[in-house]
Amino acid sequence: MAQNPYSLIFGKEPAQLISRAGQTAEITNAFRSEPPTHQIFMITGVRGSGKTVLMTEVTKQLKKDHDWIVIELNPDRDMLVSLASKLSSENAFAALFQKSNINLSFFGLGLEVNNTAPITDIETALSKMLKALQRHGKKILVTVDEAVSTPAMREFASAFQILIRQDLPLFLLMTGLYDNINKLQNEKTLTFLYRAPKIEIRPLNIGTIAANYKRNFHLNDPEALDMAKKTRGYSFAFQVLGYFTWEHGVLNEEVLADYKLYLEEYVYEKIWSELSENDRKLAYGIASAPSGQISEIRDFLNIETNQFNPYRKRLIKKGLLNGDTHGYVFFTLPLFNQFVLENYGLYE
């Protein structure tokens, strides 16, 4: 049997992979811009959407150019000390910064230069070697994965704040759920990061999803539609639905079983946990009004508007809610409605 192209992996580029071709083109052009239009992005999107997976095809493309420099850095971690490792642990790099008499020997970093003062400030140090780069036409995207406001991230936030204001070829790309990323810009020494772009990651397009199915499974355009949305348009459901329908040979209802139970144990228990009680209690009144109807949803819970909108604006940040149709809101993600039925109130 052939070995199954769908992936159960979080963050791992699956085989099969539908292309976010328009956001990617909006990264790389505004990176590539001469002057650059941006210099930050920032990928939301709720758990399993394909922030990580969006942001592993732009950095795919600007490798492609040799003057890019990809540094992939953990939020966790000095994140400055680590940028200037990873560029100073490049041999060729490295030659280039001793040549500028860059000695970064204080760091630790082995970059010692006959009759340099080490430098002991690690922004002057980050300065000096971007400007080297620089003069040899070198840029240097760094991305975060699953930004989240941790002292480091801070820290480099506002050492990047000060870097492209000098002109620097630094440019920084960060995924990050809805609460994370807001929480990063009210840092109140962060506010330029609400001027910064934002990527919403919307659902993958139900006839694209539809092609792949029917072309890995031999559908007839109405089974290939029917199955597709079943996934809603959900990156991972896409995966997951994908993945125990080739491991069972045909879309039964044990590959339903299979898909239903690992969306809520991997994802939906996940989100669920990290929902306020309001939260919560707005996605019951949702699920409980089938319609999708506001005004039903609100007599349900018997609330006013005023009590409803800030919740349901949240939601929709967060990914969870579809708020285009006037007067309706309808969960995102599959299968949410009867998780959120089966789930309220369980543990309260």
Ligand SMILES: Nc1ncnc2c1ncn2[C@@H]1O[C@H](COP(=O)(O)OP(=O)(O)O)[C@@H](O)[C@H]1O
Contents of the next structure:
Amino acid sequence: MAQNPYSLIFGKEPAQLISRAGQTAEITNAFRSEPPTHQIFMITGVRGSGKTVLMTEVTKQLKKDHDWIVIELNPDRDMLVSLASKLSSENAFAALFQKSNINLSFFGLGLEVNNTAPITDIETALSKMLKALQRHGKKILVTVDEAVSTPAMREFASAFQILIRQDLPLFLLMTGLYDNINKLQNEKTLTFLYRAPKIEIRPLNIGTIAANYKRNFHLNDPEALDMAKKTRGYSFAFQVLGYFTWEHGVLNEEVLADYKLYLEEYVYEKIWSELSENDRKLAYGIASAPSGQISEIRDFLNIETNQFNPYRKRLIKKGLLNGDTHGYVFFTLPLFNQFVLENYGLYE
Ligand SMILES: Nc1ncnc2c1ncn2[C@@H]1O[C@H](COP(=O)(O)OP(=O)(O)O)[C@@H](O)[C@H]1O
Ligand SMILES: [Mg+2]
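Form predicted in complex with this ligand, following the form predicted alone:
Full assembly next; the chain just shown is listed first.
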């Protein structure tokens, strides 16, 4: 049997990639325009929705133009020093900084510079380095996967704010779960983040998924569409359903059982563990009202609209609920309804 083309690994560019051309272009166009319309974007969405893959897509697009330098930073380390260090580890840039008399010896970085005192403030150092790169038409994109509000992240964001005010060609692209991004945005000192654009990851296109399944499993159109709909466009589900169907050769009961188990073990249990008691109660109400009608859910839970709304909004922001149809809500994730019914009140 040929090798399974579907991938169960998170954070890695899959062989079977469904295009997110729209959301990719939204970011690359803003970064590329002169002057840029935005220098920062934050990608949010539930686990497995495809945040890391989208970020990789964006960096791949930008890197086609050699003026773009992409640097990935870890929010658990000193990000400013890491950025300076990664920039000066490229030979061409180290030579450029040397020629521009930027003495980085205080940080143990760069090439030797004579007759110029070492810079001792990292923000000053970065400002000078970026200015030198700017003169050569370079643009620097910093990526942070799974941003959390760590001291290093807050320090970096605050320096970023100052550097872009100096019109330096610095860009920032972050991914994160809604709660983590929200916490970072609400830091009082980082007001600019509050206004920074967020990309809420959307489901993959069902027609494109169907075309993919049709091709790989030799299905007819209705069969392929039926199979695609089972994923609800959830990225991880697209891979998992494809993977087990490939393993079994055909979409049968066993595949569906493996599919459900895999989604639950790798994502839903974690999502569930992170929900508050009230979120879970609301989720239970939603799962128990198959029509999805909000009035029915409220009746079931015996709560008022003003109690219901804040939770509804939060679950939508987290990417768990779809509230596009007025008066209705639905879970975005496939089989999540059933998972909630099976797990609510399990440990009471
Ligand atoms: N555009 C896409 N097309 C097909 N599969 C995708 C796409 N984006 C993500 N995936 C798959 O979904 C899973 C989760 O993707 P990932 O980017 O790691 O999610 P997140 O970072 O949001 O947790 C992986 O198995 C990945 O291969
Ligand atoms: Mg990720």
